[in-house]
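This document starts with one chain, in the form predicted on its own, laid out as structure tokens.
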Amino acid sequence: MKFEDLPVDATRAGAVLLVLAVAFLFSPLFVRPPAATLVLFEVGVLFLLYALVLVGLNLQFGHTGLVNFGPVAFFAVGGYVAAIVTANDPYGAVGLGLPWPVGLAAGVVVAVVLGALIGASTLRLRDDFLAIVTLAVAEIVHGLIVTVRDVTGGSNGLQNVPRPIAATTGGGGAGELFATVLVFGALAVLFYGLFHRLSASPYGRVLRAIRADEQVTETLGKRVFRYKFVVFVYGAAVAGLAGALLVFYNGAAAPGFFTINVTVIVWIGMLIGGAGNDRGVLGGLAIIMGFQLATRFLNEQLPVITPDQFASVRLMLIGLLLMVIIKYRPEGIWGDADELGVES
């Protein structure tokens, strides 16, 4: 049996996780692990945001051929929407005040909004100008981030943001940190599960075909602008909920949280693990953020080495490891070269 056709309905699983998770929290049964575990939550946390915005990458790109190199464009939309909507009295920036579920819900909106108009005018462009485009309005919006000071607060962020599952869980700490972990899995299996479900349908089969051949797909009597212009705006959805769920994890929106990183990552996850592999990609993202984890602390064990030029060291082994897999594995660790039409 392949590792993609192990059984299970994930979209079913992750509604019953997500209801027993937020049950979970309400209840006398919540514990708190130990401090210990600290740095495994908080890189929990983020791998399981970044696994929102890479299934929904991966619905773009693995199965529709759509290179977009600006998820973090919604990323951000999507946090910064949520952060401006619910902050209470921020200092030198824009709050509304509302609830949170408001502010969750603008966000994706928003950056819908966003991926519309975005795919409206640029998914009839050939594959190295979508992919110029999506990177240049990643660069906008992380620069409109940063100079539109009396909005989003500019360098200094945008605090005073609600934190609903610390509220919930009475403070911060290791109980929220795994309170947080349990809520975004569900989510991120949930979103994984329904994805994968498209993927694995007719429409996902038409999908396929538009990566292989749009022309021929176009001749066969499919609307192949739409199907782009459909996944296109489901990854900005997915990536806005990703960013709002962020901030309010977070407590607080700042550019550092949406820098062009989050792109290179959920890139790099995505190639390691196989394009158009659901299951392969998210451990191609375990991967290279298993080994983030692994060298975090590794400067205090080289002190010839400052901790700017390790940082690029780090850089430079990614890129290593990255080189490494194209070379000898094309179609990643776990992607199938027949279907992507790579040579193995």
The other form holds:
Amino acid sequence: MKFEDLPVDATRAGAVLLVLAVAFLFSPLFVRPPAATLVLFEVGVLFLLYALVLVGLNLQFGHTGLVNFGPVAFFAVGGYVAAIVTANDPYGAVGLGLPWPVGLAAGVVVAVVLGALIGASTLRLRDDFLAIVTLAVAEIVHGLIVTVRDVTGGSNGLQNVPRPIAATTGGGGAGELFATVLVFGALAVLFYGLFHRLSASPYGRVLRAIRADEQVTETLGKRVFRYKFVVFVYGAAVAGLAGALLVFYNGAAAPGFFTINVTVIVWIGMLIGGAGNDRGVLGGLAIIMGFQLATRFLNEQLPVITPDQFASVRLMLIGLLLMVIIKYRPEGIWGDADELGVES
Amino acid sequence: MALPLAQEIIFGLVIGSYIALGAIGFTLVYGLVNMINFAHGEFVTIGAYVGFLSIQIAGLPLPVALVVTFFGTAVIGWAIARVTFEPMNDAGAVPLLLMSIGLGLVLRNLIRLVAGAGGRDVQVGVATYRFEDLGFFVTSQQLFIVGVTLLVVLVLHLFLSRTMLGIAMRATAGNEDLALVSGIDTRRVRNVVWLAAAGLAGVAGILLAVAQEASATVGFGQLLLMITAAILGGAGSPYGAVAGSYLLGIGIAVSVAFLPAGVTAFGSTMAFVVLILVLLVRPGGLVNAEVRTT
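After the form predicted on its own, can we look at the form predicted in complex with its partner chain?
Next comes the full complex, and the chain you just saw is listed first.
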């Protein structure tokens, strides 16, 4: 059987899982995983949120060829808007104290608006301009978060954000982690399924045609700009959703959650797995996050190197990995070199 | 208000000079190699450290150190490009751009690992010339920085307009295939571009090291400003890049001085807002370069 076609439809599976996860949340049942596995659950939560961002990014870059270097901008905007709308009297910041569903919706909507603004202004320009603008927007968003201290709490962040999952499981700890992984996992499967359906449909075929040759696609009567615009906004929306979920999981928003590292990890995961292969990119994300987890343990074993030096070494290795992939296996592990139009 | 303005313009010229030296190289690479080099900031950083070594360790006088830095960084940058970018020159814009991001990560953290996280001061004697009746002052350092940059721009202009190699470079930037069939060795041209781009970035680096300090992120901090200036001027045009850099530098200095504190707290964030506005209103920049897809 090919890696691509397992018998279960991910959209349906995701929807069923989500219902089950919510039912589990409101049931008196709870699962408390053993303490030794907690670090895996913690990384798992982050993996699932990054997977949401990656699903959108893969539609943008993998299928359509849009070079979005600022997924973290939408992730951060979604998170901070959700935090500002829902926080109760945060210290030194603005909090409207509205219920969390409103915050979730607001986070997604603002991320969509930002995506629409960037898309409308840049998608008509050469491909590489989008890369610069999205990178610049990510910097602007990060700069604004740090400088508009009175609203965002600056580098201290924004506390007292509601934690809906923790509330139903009766406080934090292992039980909450398990429930969070369940809910986020269901959402990740659901969105994976939705975006996979989209890219497998005739719509997705047009997207790949745009990636291969915009002008030919335009000549065939497809409105290239509209396709690119819609895809860009979809990606922004799902990244915004992921950001809002992160904030509701943490109960706080802080600049440290939304650094350029998010962009780097998600991009490298996509390139390792093979851009355009919906399942492959998630495998790539698992590889790079597993690498990070493994090196974290390694650092604890090697006290000779200071954590600061170790951070440099790790980033160097990640950069080297990126260079090696681009040079020797540009289609990634599971990607299709012919379809991506690359040669190794 | 007129008098402090002169002072702010001097600061702006200095800021613009650092940006210009970096932006020229960035835009030359963009025009000739057809790639956005996100590792260009690291060339600036390398220059800062070569400058630090030649002034503080080898004890060279500043003008000699400047020449050493130019050639040293040029060769280092060229060698790096030779190994990383040149073999995949035909791969297209996006793989090259991703390659440069990986390279930037590697270089930045390698420098940080070797040189340490802290900055290094470079000590150079500074004289201050005050014009009390006009209400502003200039330091010898500021004059030196702006002077070096203007000299570089002049030499670059003579090179591009009066030498065969410079003319070949402009031809290659215009249309690489046509240049190739007219007998121009485009590979040699690309070598020269990498040498020049890295060398000029090195000069920006040593000037930054002298005026501020040499640190692992000194170049990366300038990168988005250099990109903004290059696009403001018109991507691929070295003259546009110089004009864009000084506009940006003076714009930053004057807005910091005269806008209310609340706005200037945004600092260089404003530069990126400018970048996006330029792309919205006039994506071709000052010289109106061709940037639309169709």
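No experiment lies behind these values; they were computed from the predicted model shown. In this text, the rigid core denotes the largest set of C-alpha atoms whose superposition between the two forms falls within 1.5 Å. Positions refer to the first chain, counted from 1.
Enquirer: Fitting the rigid core first, would the Cα of residue 321 be found 2 Å or more away between the two forms?
Expert: Shift at residue 321: 2 Å or more after core fit.
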